[in-house]
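One chain follows as structure tokens, the form predicted on its own.
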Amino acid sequence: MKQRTDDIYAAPLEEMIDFQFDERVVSVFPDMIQRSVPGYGMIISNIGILAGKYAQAGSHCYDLGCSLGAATLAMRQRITQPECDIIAVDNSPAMIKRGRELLALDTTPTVPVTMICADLLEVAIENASVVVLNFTLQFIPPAERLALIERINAGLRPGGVLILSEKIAFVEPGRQQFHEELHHDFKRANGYSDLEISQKRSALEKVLIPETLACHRQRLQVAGFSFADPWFQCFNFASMVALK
């Protein structure tokens, strides 16, 4: 599949439907969230970096909510734990095609990968020292958030960790405004139009559900991590490191 400039929501309003994640969104994904989410090539790469230092030998590292894979080439490059091998997880079958083929042209062969499209939330979770959950936590019913990450805290292995990256809330209007803007701001130098951004705002604002800083880390308490800390914030995005 060849990968374009994202221009989904340039068409008319007319024609939008509710974000999903389809071919259509597939052709154009790396495009889309490198410009619309501050920060997240250095998100990706310091993934890498967490999983090659708390990857233990002989266990599983999950990347739910993969998509391209990105986060699993990452922590494949990284990884150099032995028997360590990656679980990548996606509910898109468009996703999962496209990322396989990504897989293939790896040059990186010494951590094996298997690619799942399947529903995260019925995955088992187990003798796992690293799991990443990339901008994926937002997609789920909130309802359903305490029981996964529960469910992920139970999988890991003592020394476990659980990498984080979501789209946040603030409590404050005025904070709410200011990050928001800047975020705007962030997507205009990168070429989106005012009209390309109320659409996908319009388009997100079913499905993606961003808490606060707060609420993440008492729900991460709640399930038994015994630290959690953000590690990166830029503007309304953040990432954050869970230890069991």
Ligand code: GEK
Second form
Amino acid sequence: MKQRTDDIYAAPLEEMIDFQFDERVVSVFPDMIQRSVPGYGMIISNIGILAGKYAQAGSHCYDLGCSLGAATLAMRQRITQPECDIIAVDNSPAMIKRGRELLALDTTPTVPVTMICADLLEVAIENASVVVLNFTLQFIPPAERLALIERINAGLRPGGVLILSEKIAFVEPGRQQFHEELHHDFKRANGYSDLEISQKRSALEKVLIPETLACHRQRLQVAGFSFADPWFQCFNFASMVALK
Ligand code: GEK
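Moving from the form predicted on its own, what structure would you give for the form predicted in complex with the named molecule?
And the full complex, kicking off with our chain again.
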């Protein structure tokens, strides 16, 4: 599959369909996520660095909602502890198909990777030292989020980490507008038109549900993490690290 520029929302759409991670999205995904998520490349590199630091010998590292496996590959390059493997999960067959092709091109010899096409809500998390939810929890129904975070905490070894990146919301309308406008400026600067920005926003409205940093922090605490701190924020996008 050839790497393409994202023009999915460039022409006016007669009917707005909820956003789906289908073949069309997969074919433009690396371009789409780079141009839409401020700091994406930096977050991916730092997931590698965090995994290099927190992966424990003989444990599993999970990349939940792995898409094409960018975070998986970054972790694979940095993990030096013996007997670790990475379990990468996504429920989009098109993502997993392309992700496996990209994985086959990666020549990093050491850490074995298994890419699984499954609902992450149904995947067992066990003997884990690093769990990554890189812009994935936002697509999980809010009522299911606490149980998932509790299950991740239960599956982590002591000293293990959850890396949680999300689009975030703000309680005060003025702050919400401030960050949202800057994000739209970021997308415009990356070549998206106002039509593309507004059509994509409508398509995502019912499927991507952001929460406040305070809400994430509280859930992580309730789930049993000893602390959770944001290590990255740019406009309405943030990444937190939670330590068990
Ligand atoms: C990256 N982490 O490049 N089970 C499994 N996968 C799911 C589920 C679910 N229930 N719901 C959504 N997904 C990646 C980027 S993208 C973020 C993550 C974005 C998957 C979905 O199929 C998609 O591939 C991914 O979560 C979200 O580091 O596109 O904004």
